[in-house]
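Have a look below at one chain only, the form predicted on its own, in structure tokens format.
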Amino acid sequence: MTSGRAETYPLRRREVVARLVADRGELLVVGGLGAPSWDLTAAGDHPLTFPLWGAMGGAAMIGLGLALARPTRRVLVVTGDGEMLMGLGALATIAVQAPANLAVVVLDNERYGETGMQATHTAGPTNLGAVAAGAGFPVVGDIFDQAQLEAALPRIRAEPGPVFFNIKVRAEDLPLVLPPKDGVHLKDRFRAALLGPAAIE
């Protein structure tokens, strides 16, 4: 199923994520379980980042709920191809709800990174960008190199959406950089940063 091409992709996931959240301002970020959340933490742990330790397939839907609840704030979901494949129905729901303030970015290394780097369907014929377009996302793109990433960043940050970008990144085994693991702490930290300290009293 896999040709080994992902090991040669030029973009490196941690460098990509660092660019996505550089000078983030008030951006609200949801990190998909596993490597995307480790990548976000490596870029700098932040109270307005909500990393998932579980709930595989749920990152995009959590981002949708957040975007609908806070329509004046930009919401970015950073997830992986394995997790997005498990939650494909989310793309249709997001397209129907059509939150203009939501962007979903998939770090597609064509691997299940948390279970042994087995090939995902994107190592074969499955194209997540095509799925998002078919679901009804008005803004969709595929990114393969640094120039395309730089061109897409303003669209990810600001273009009315929902926005979907699939970023092909190198399949590599990286050191873990873990966010806090206490779910209550992460929830309270995010709520306080978004709504103020009174939200957790």
Second form
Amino acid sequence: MTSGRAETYPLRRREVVARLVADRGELLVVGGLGAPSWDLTAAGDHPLTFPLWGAMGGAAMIGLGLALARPTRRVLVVTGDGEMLMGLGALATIAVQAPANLAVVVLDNERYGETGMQATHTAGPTNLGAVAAGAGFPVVGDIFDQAQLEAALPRIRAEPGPVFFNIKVRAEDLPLVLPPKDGVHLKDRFRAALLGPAAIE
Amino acid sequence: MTDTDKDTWSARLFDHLIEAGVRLFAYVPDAGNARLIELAEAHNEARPVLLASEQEGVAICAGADLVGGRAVLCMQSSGLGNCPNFLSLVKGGGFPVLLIVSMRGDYGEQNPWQYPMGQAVEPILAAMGVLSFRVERPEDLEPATTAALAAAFRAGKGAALVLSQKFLGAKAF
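May I ask for the structure of the form predicted in complex with its partner chain now, the form predicted on its own having been displayed?
The next block holds the full complex; its first chain is the one shown before.
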């Protein structure tokens, strides 16, 4: 276990994610591989949440696929710093497409949580918000405390984007709360909930 | 292959994709898909999506399918080497992922650096459970396209339309 500043960050990831998806309405949600998907499940398993069990680095791009193919629905990607670092090019691809209905939120605990809490680049000099801004995201913010989170929530849910927020959360090892593992089931329940039962016939 | 030939087959392929409901054309530029992407740019419902790296397009195909849309990933064979981990979405989630792969490193290739990835295309597709539909001759294009579309969007499989260098013509570098 790497020790460092992240163990003292005030925001707790489970509480942050519960706030992100509270009263979610028509929100479509993609969860990045690992802890962000467990956090989303802890906040309430939902058919219109697609939690990733693989394809690390792909959460933001799956979100772009949703956002471009369904421009009338707000899409929220909740992922981690390690997952985002594996697909940084996606930030430029998203910025170029500029979907107004897409928000990407990184829960940045500066750790690879599933493999033993080893440090990621964000434990060092790397700043994902700055990367997103440099990639061309028009709406970017860094969140370190509850007041900043409260101010950002309506922007994450409604501001014309693409929107990127990097939320510094405490590095902590939490109990696993796992979503269903069957990818076909996860896909089919999402499609049925959004498109109706005919979509999975 | 002349430019006119390329215009002709690209237009036929594009029409098939549009007819099948494909609207998102995720791509990394290549000589083999250049005309196809121009057609997507000119079409009022199609949307080309330029990628920083090819694996992003696999995720776009999956994301579009979740909300009832259809996408295709167009790339050179080298780019398939960036994709395998994301192709977990094919076996893991049963997503209809359609790839259009323009080959380097096969028939007539003169650049030795193109052979390693070119020759790895079929083993990678097989390893990740993506069906391969090869186009060697002009008359292969129509049936291979129809078969790849059926496999992807009717059967929910991963499918690759592989445009060989015998079909495209080998580059001189």
